[in-house]
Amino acid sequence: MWIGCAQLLEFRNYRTLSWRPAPRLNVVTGPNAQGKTNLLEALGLLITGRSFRTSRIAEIPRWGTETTTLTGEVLRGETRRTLRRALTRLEDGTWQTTGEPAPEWARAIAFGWQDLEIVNGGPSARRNFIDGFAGRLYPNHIPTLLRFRQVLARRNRLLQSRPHDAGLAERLGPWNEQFATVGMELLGRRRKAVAALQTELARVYAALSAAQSKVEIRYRTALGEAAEPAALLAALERSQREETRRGQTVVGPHRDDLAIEIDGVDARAFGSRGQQRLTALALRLAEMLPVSEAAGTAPVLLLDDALSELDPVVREHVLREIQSAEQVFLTTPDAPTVDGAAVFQVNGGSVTPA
């Protein structure tokens, strides 16, 4: 699957733009604060509908603009789609986002610096991350998570509005059992997600790395090895006193975490910041081929500043690696020389061949 092409309109520094990209490895160069990251944010906005930068719509239109669009062609073999996505503020002052979900072969992984949180950031990074792998594997994935805040968040109110309620732990029971079927079975796809994920990072890590070091990432939960919504109904039992002191659910998939080592210690305290970088870009590169394998066709690879703070030795490696794929967007400041890629010129919103 590729992009054919793409039409920008007040998008952040794009008043308009037309771009036809190469199927294969695209090298997108430039001075810094130009526009490159606004680009691959936009052909990532395309396909999946949100942005990998942030979730504040606001922020994506051009200043003063009122209406912001995104158009463009994915192929597949001989099928070809067109995709439309638009901003549009209101009269309330809020943003409206518009459009046709993509096929569902249209998929999307994206790279940058936000994402060296999985490796050392807090939990919830860890969570976001994984829950958005499942997602591109298992269509439920998704609706299951939102169903699951759902009954969480009236559970909390429950034990915040009536902590010292007599009839609370009954009041709390149709939540609890909710709670439990929608939580293991949430748990169960992050499990698998993870499993699938594993087997693929050994191999992106070792092929990255100048070094012969070993990646791991597990799934660490306080329910241990069990599948059954028993078990975490048990475990709220067991946890009510406390959670009635502090009005809130203390345990289940909320609450749950990865483990990221490296040959046994935990990333986070391994290695330098350009280390953990490399960690987390073949978190992401170890993604592709499950998702290509669910979605029956190979994703957009979308690389934001991706060789930055790594050695000359894993730049090369990092290249190697990525021309396996099928269409890669790569940007970089200093355009590397590889064979068979298109490279581009990104300056004050213009993209032209360099």
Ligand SMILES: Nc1ncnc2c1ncn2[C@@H]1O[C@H](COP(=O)(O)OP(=O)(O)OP(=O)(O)O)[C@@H](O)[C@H]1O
Contents of the next structure:
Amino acid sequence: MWIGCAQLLEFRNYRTLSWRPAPRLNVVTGPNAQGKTNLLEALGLLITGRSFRTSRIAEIPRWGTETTTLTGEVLRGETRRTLRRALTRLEDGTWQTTGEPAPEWARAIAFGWQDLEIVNGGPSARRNFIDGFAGRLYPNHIPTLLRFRQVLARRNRLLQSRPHDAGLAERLGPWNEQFATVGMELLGRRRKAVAALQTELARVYAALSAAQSKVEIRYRTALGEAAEPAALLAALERSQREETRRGQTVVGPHRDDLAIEIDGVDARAFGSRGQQRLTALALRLAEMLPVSEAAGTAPVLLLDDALSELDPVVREHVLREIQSAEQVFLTTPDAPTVDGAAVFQVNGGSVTPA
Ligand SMILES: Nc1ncnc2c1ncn2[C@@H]1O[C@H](COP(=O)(O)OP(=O)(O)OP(=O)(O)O)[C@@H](O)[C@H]1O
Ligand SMILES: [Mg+2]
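Having seen the form predicted on its own, please provide the structure of the form predicted in complex with this ligand.
Up next: the whole complex, starting with the chain shown before.
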């Protein structure tokens, strides 16, 4: 799939912009703070309805404005669909998102600075990564995740409010059942997502790194290989004392993690800065093939500053690897020369062919 055109109205530092990117590689260049990342954020929001940069909608509309509008067109073969998203400030000061949802085949994969967290941050960054990826593969994943979070919150509230109540076990009962069922569903899809990523990750990282290093990821859970809700129920049972003492649910997929290793050692503890950045980028690029297969068309790649901190050899490898994608947006302060790329210059919220 590809984005044929996009219009931004009052989006961050863009007052108004009408842009026709190229169907393949778009290099978006310009000095710092001109709107390169903002432009990629807008394209991502147009397709997915979410910003890859922030979960706070209020930051997005241009300062002092009450409405942001994004429109555009996505194409897949002969099919052409118009997209529209609007963010509007309501009287009570909250922001409302409206628009027409993108077609079910439309996907975007974004890479940005915040992705370094997947490699060197805490477990929640890795859980968010795998949930985001699983969401692009399996339409039910995000609804399951939201349901799981609801059940978890209910359980935790019960554990916090009545820690010494004799009736607590009885009141937890129905929540335990749901927690185990939804929790195992979530865990099962995360495992499938990791399995779908493994081979591609190894291939992509070896292709990008100058040293032909090997990267591996594994799903880490206290539940071992268990796949049945009964296993999670039993684990809840075993941790009852600790749960009541701490007032929270101590076992389940909300405590899981991913192990990421470069040549057999933990990337978080031992990876160099460049290796960590390359691993984060490789994770995103490795999503491409499984997501293409799931969606029936290649996703749009939004690569924000993907070349920085990488040495010249690795940069070349990255540029070669993304040639196999369909539509790519690559921001960089210093434009590389890439055969066949359309180069655009961003300056103070305007975009011109370079
Ligand atoms: N809601 C907003 N309204 C108006 N301007 C905004 C808003 N949010 C951010 N900006 C402006 O956008 C500018 C940054 O744009 P962006 O992050 O896209 O820069 P960039 O071109 O990617 O720069 P760099 O090369 O440093 O990454 C900021 O300097 C900020 O002033
Ligand atoms: Mg930027």
